[in-house]
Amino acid sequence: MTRKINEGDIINVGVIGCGQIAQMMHLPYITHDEHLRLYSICDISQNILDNVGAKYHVPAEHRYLDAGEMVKDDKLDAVVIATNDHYDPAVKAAKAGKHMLVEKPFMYSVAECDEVIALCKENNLILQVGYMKRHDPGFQYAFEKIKTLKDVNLVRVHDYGGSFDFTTQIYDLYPKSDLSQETLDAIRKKIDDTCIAEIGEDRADIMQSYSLICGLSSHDTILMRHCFGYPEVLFAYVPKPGFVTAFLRFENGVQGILESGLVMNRRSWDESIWVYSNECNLSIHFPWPYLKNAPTIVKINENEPGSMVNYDKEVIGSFDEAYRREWKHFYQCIVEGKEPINSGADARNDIKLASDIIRAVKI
């Protein structure tokens, strides 16, 4: 039975999947928020479970190797799911009546999205997906500006990522698991099978590009959709696995370009959204996502009112951390019983869009 949580109440939170994103972002912000209590943790690696449990003083009886056992605890109110594959723990958490914040990608198929959404609706649960950039103060500033633009001509979403190998140099992490290669292969196969079921066997060779859109690119496809709606995919091209370019058209006729790629042999981060209108050109430049409190920069080029004098403006809205803000939003949604701005139903559209793009590729 899900308990009623009122404003000011402390909620007991469990972390399912204690890897890098949990250690760098979720665990610290849970423990620092006055309305959240780190209650239990779960990981399939005993080594990670022991080390994280000791660091955060989680009692041994609240450390689990199995998510199904963890969510049986009636005192647990909510979970964050940060595993490689979110489907199984999300189903178990929903059936057990736990509110959940699920890291992106929400799922790897539309069918899995629909199942989890239905379970959460049936049990009156808050389901929020971890698109932290939707809570980024820089984006929120740009979002309000974009809503005032009347004649948008072009939208460009650009994601070009690289190696995250230096995370262990700036954070105290426990990255070494004790999982067998057989276990890791089984996890990978389950994800691959789900992806292929979504995009079709004939596109198995470009499955890596589908995973790229579901993962890296989805942080920006959700922002693009919130600004301009769900697009029609006109054309998509995969020059090689791990890269994709798509040409889009939105309901109001605005044309869009999505370009994304991942190069793991060097450190690179180039993530931005560009909006070109008759009134101004606006661009949003996101920092490396694991660098805490690094600001998102908004650049605006426009005319001075009533003249043809052109000027550039650079805006830093805040140094507040998007991950911290998404947890505060999650809490308020639980207290008020309202749908998150990045709900499960909304996140389903990013998986559907990723599928639409890959299915548009000529093979």
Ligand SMILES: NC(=O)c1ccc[n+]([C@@H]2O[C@H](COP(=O)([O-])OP(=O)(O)OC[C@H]3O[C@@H](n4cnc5c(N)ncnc54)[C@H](O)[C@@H]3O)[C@@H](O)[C@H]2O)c1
The other form holds:
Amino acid sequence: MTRKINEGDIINVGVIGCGQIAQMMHLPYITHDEHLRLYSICDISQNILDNVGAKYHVPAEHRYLDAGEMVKDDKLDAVVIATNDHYDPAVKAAKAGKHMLVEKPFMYSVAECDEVIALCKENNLILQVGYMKRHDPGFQYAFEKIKTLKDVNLVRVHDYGGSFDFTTQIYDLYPKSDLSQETLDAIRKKIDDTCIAEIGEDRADIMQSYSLICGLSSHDTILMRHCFGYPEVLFAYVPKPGFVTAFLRFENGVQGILESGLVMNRRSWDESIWVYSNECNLSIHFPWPYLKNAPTIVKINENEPGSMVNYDKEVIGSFDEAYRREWKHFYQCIVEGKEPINSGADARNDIKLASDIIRAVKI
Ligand SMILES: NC(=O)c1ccc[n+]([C@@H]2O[C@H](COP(=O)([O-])OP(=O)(O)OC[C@H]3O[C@@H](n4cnc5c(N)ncnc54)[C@H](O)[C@@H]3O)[C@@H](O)[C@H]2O)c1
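Output block for the form predicted together with the named molecule, input the form predicted alone:
What follows is the whole complex; the chain from before opens it.
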């Protein structure tokens, strides 16, 4: 049973998957928001469940090892799914009538996306995907400016991530799960099998680059799509596993480049979107994703109106945190029954695009 939620009502939220991102972002923002109540938690690791449950004072009867059991509770309104593979908990939550905020990547195949979207539609549920950068104030400032540009020549997404080892030093996390190697292998195998079903057995060797686009670059492909539409993939290249470069053509003929990779032996973060137009050059520089309230910086180079005098400006949209805003948006969508900005139907296109890119690689 899905209850009707009115403006101002407090909703009961369950967290499925209480690992790093849940502990760093979702649990703190749920407990700080006046409209959200942390109602129940679920994790297949008893160790994580005990520690997170104790820290957040979740009663023992609201701690679950099995998401299917958790979603049977009629008092639970919504869940956030922050497991490694989202498919099984999402199907269970949808069948039980729970609104859901699903972490990215939404799913690892278009078929899985379609199944979950259909279940949520059938049950009149809000399905939001956790692309928090779409709610980032710096991006939103840039988005409004990009919408005014008439002659865009090139869009370039540069997405080189690094090690996140500092997170355990700056947050109090319970990273040690007690999962057996067998369980971890089974989770990995399910994800790998889904990826291979999507991209084809002949591309198994470059599956890591597909996971990279689904996981890391989808944060930026959704932003590119929201600015310029769905692109055709002209050419894609995997120089080595875990890296990818793609040349794209957007709906209005704008050319695009996506370059992405992970260098895990160093602490570095270099994620930016560059838009070159006849009116201005604009770039959006994202901070480390796990640093709360670190601002996204927008750089603009343009001429003074009616003159060839040229200037640079740097804009900090706000210090507000994108994760906090994503939760507020999710709540508002539930109250108003409206489609989230990052709906499941929209996020499906990032999985489709990742698949298009990998299928365009010559092997
Ligand atoms: N929005 C972002 O920028 C962002 C950042 C980091 C991670 N993520 C996404 O969040 C998800 C989790 O990432 P993480 O870094 O927290 O991983 P993690 O491995 O630290 O946490 C995952 C947790 O889920 C639990 N789990 C696995 N399967 C489960 C199941 N079926 N039911 C209940 N619990 C289950 C694990 O025991 C673990 O505690 C991933 O999909 C990841 O891509 C998103």
